[in-house]
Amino acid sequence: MKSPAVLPFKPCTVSWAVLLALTTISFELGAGASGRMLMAAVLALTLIKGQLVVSHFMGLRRVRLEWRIAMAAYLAAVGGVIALAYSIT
């Protein structure tokens, strides 16, 4: 006899729920006041999702340590980026 899963929904459909749940935190709180510390907690949640788009939905979850290390690199990069451009003005 199979024991019950722990959870009846697919991995993808755990993480789009959480995708869905941290677009609304990061809506609310960039609809609220303004200051370099919401921006970075904005910014932070962003960088989540992007990594979760490149576990789940790419399918980089089982390749080669590389491959998810250029990954992150390019969202903490862009990340930078955008924070830099922020801090700026």
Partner chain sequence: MNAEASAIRAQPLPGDFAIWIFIFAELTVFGVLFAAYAFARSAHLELFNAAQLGLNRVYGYVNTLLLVTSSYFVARASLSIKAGRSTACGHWLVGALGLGGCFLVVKLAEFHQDFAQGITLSANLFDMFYLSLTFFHFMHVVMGMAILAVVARKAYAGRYSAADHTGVETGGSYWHMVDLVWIILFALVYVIH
Given for the second form:
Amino acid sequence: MKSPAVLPFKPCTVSWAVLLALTTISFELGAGASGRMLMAAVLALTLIKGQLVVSHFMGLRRVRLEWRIAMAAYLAAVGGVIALAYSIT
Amino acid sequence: MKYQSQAVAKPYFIAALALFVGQIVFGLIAGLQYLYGTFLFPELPFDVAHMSHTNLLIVWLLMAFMGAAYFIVPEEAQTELYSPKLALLTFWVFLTAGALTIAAYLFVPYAHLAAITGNAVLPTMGRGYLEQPLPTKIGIVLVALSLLFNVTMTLIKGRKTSINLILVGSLWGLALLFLPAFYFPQDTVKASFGWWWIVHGWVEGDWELILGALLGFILIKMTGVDREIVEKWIYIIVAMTLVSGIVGIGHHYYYTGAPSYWIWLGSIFSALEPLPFMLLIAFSFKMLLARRREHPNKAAMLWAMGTPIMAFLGAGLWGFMITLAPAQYYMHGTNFTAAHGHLAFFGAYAMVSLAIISYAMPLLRGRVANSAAAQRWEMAGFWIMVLSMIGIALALTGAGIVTVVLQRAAADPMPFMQVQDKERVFFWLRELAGVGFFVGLLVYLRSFFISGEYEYAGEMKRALAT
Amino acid sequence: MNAEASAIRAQPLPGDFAIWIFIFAELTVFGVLFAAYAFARSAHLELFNAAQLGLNRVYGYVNTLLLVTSSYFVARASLSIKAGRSTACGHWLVGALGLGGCFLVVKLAEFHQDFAQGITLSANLFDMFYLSLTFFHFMHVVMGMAILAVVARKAYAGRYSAADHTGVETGGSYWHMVDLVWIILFALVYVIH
Ligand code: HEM
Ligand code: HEM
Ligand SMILES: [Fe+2]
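The structure above corresponds to the form predicted alone; please provide the structure of the form predicted in complex with the partner chain.
Complete assembly follows, chain above in first position.
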């Protein structure tokens, strides 16, 4: 059973390219001065990167809903805790 | 019993139980001395009772582990033990050395014992659990080497299962981790490091692997679940134990003169130490639910299922309460620690020893399982001991809280002895629960004197009738 | 959702279930470490901001690229074996191992420079976290490479097939976890300030 060939590339190849791009973007965002919005953006990009790894590298997009929720919840929890700690400073 | 040489496990198990009785007797005496300070003084002062209690605990657990190794390694390796004669000789050496040491504690003043056993040449005596005179310590090493030689040779010539590799490997670890016992520098910081390497290294590292291997073996045998599945779980538990336990040793470094980063490393990693105990519960119950057969030895199954739960309570829960640096700042060395020590030692290591004994002894006595009547006594013993131990732990916890409130955290701390007076009610409760424990132990031991084996036909008829 | 699509979604976790217990346990460990870092930083903001400047962020950036790419190679290895191509699977895994090796070399070079700069566990709280976190992760990379090496050998030996390749997915899942954790670690320790 083939997935619909909308893209000429495999989903994991696309994810890989996106991951490299997002890494570069957050690296550049972090180069300058700090700022609440900037750091929130970096954190959001990081969570997106994490979800890409989970969905397309680990292949969790194909598994039962509970597991996808568990992983997403993990990322959300880690991101939430980091955001919380940064917002109380 | 599949191999003749497994029979050498029997004297080890019997001696372990006898020493267990001795341990509890000394515990009861020490507990009473908490209430009546001069009880049995000067014949048997508190320090001697305490030392005999804890040393007997260690010795009987080692006896049980060794018996377990002599029982399990040949069966897993599918070959006779390399040298049953050596195993038997080792048993007598160990038992004699243990008995002589306790006798020396009782009849020779400690300082004098130190003087006549060469403690001046190589100082090793005086630290908790490691009070043994030098000749005994050397004896322990020789006994361990003999065991290791025997089981390793058996392993080499036989089948190498994961259970066997983990068991033999962790017995090597047990022996190696004992070596800091010979390192007792003047510097109290270094001395305390060396001491914790043994104590923590054993109970929160190496012995957890032994626990995993023993429980894995029992569950493979009793549930008939695929070995492969059991082994995978055991590997994960071993890995988590090492991930958390090695750096977790930092929870003993906080206020001893170690660099301050240990406050963080010790807190974080030791906070994760309950994880392997949680996995142990998940594992055991998964195996129970996936069982392919009903083993007639219900008592052994009860011990095997009770062990991870009690171990989690004692080590995971009570350990967690005292492990974070800010908590330990107030709780270090209070009866909270004693509550944790009791519940964890009993729940993890005493109970897994009783589990393997419960599984193996009927086989060693030539039957698959004991009669239903004997099992009823054994299971009654289980419940009385478990509940009493929870009682001991709660009483000690109460005492610990009083110390923290009146002495450690108070703006105007009350003197130590006055606080002890306030805790009298808890010391009474502890002693009463201790008596309960002793009764449970006697009930348990009674089960060994009910003869006969499990009668399938009779039990079936009875089950159908009701 | 039609029946076919929901059937795809109902697949079990890739690889052996046991590795997932371990992965979730490890994620918990790292999660606790990250939380501790974040809150320690809030309590010592100035110190963290100053000490963070001592890091050369390029090391972290390069290592992220390496690890992400390595993880991608492992995903390709898994696709190859599903198509029944064992040798291709082996090649992708060797590629991933090579990138993992590069990660270790870069990290060691960075450690070397750190020590020359006087970064130690006792120097300050940030350095303590930085060193312990990255060293702890370093050990996971080593462990993940050991697993991948075994899987690669088996792949070349033809022990996996399109029908039976749980081993590849088991080792791969662990490796992706190591990658996932690094992605968060990189942002937390090197980037966010
Ligand atoms: C079965 C496993 C365990 C056993 C048998 C055990 C036993 C003991 C004993 C006997 C002591 C007292 C040592 C002494 O000072 O004489 C102790 C201390 C301690 N244990 Fe455990 N333990 C176990 C697991 C754990 C775990 C998992 C944790 C952490 C989560 C933990 C945390 C501690 C701490 C923090 C202390 C020091 C308390 C103080 O400063 O007074 N233990 N343990
Ligand atoms: C009749 C039951 C028992 C009684 C009355 C009893 C009593 C005592 C007493 C009075 C102490 C000295 C505490 C101190 O140093 O302040 C002690 C220490 C200890 N007992 Fe027991 N005990 C009993 C059973 C057990 C059992 C079944 C175990 C484990 C299997 C055990 C393990 C220990 C340990 C590890 C210590 C040292 C704790 C520390 O120093 O923190 N006891 N016990
Ligand atoms: Fe410890």
